[in-house]
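Take a look at this single chain, the form predicted on its own, given in structure tokens.
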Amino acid sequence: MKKIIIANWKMNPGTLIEAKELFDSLKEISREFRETEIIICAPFVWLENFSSQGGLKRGLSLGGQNCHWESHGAFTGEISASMLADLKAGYVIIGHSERRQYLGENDLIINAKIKAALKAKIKPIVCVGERQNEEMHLVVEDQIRSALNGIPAAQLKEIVIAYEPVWAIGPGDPCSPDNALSANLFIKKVLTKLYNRAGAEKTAIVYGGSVDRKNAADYLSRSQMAGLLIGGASLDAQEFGEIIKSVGNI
């Protein structure tokens, strides 16, 4: 399984000329790494202009941070699976942290966006995590029962499960790579629960939390995770870069 480094620019940057530049910069670094899918989870309005672009089909992917759970219709300020799918997005951030606490996203939402993004042949990128002083087991196997509920094992592998505590995003603590290591065997513990070892094996599990270039690779050996997922540091193209070139001989 190919590594996974996953960029999530969030509401950045603020103008088409800047997000240019980093894209272009993110272009040529993945070159370099053919065994590392990098993955540019870009805002909507710039995604078009990087799918014109070559390079995605050497090593580079773009991803849409959140989708509708409808294909179309009267959802104004919407974007649908399709939509993304139709500016060659192939992966979709669907139930963050911070949508689920900032706009309210439920378990009932992050299911049936999950299965839209399915329907429109995109991969989603499923976030899971515990908030400070909740039990990660509890809350990660909830949340995991509910995103997954009514998806067959045979899409199991075309589902990223990322685990983000959401007390190490930013300056908080970090998560230490045992503590990942610990969630990442507790994730395909649940996930041959509900299906079985064989389609837990073929579901990536990725890390997020407070990743740099001094933790990245430690992350990526010790937890066994198949990638990461960065926010911040993303928008460093130097920064990132040298994230993804010390995971690349891993």
Given for the second form:
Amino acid sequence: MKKIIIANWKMNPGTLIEAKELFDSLKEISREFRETEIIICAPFVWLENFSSQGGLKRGLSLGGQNCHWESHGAFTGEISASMLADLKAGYVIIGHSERRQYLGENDLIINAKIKAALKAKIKPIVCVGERQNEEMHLVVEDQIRSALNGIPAAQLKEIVIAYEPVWAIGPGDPCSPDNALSANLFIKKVLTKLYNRAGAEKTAIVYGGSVDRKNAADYLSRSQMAGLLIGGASLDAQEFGEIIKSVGNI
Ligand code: 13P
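I have the form predicted on its own already, so could you send the form predicted together with ligand 13P?
Full assembly next; the chain just shown is listed first.
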């Protein structure tokens, strides 16, 4: 499996000019590291600009940060998975903890969005993870069961699961590589229980939360993650480049 490095820009940077500059730098970086799949999840409004200028090459994809569960209709302010596909996005982040917290996303909605993404042939990056003082096993198993409800085993290879402990996001404490390894093995165990071993092996599991150039390689080697979901550090082209370099030979 190719390593997957996902940049979640969230609602950043401020202007198209800055966004374009950042995208162009990340594009340059991706040219050097073809063994790594780099996915830029930028705000919707810039995706067309990035894809229309021949910006997408092998190893560099675009992603949305959310989509609606219907393909079209009276949902003011929303964007569907098929619209994202139309903009050449290959991925979409679903169920990020910030949307669960601030925008009322629940497990039912997340499940419907995953199904909508798969129907539009976009790979969902499904975020799971416990909050401070919550028990990882209970929360993560519950979130995965609900998220994948009704999704057949054959589609597991189209799904990325991002383990993002909420307490490790942003300026929080990074999760230790050993804890990330436990979560990774646990997620595989849950997938094996819900489907089978082959299905679990086909699902890419990535880590997110305070990733930087110093800890990135450990999450791939010690935690055996298939990749990383990066917030803050993906807004700094130099830092992001160092992260890609550090995981390049793993
Ligand atoms: P940070 O890398 O800024 O901790 O953000 C992680 C995240 O939320 C990515 O989705």
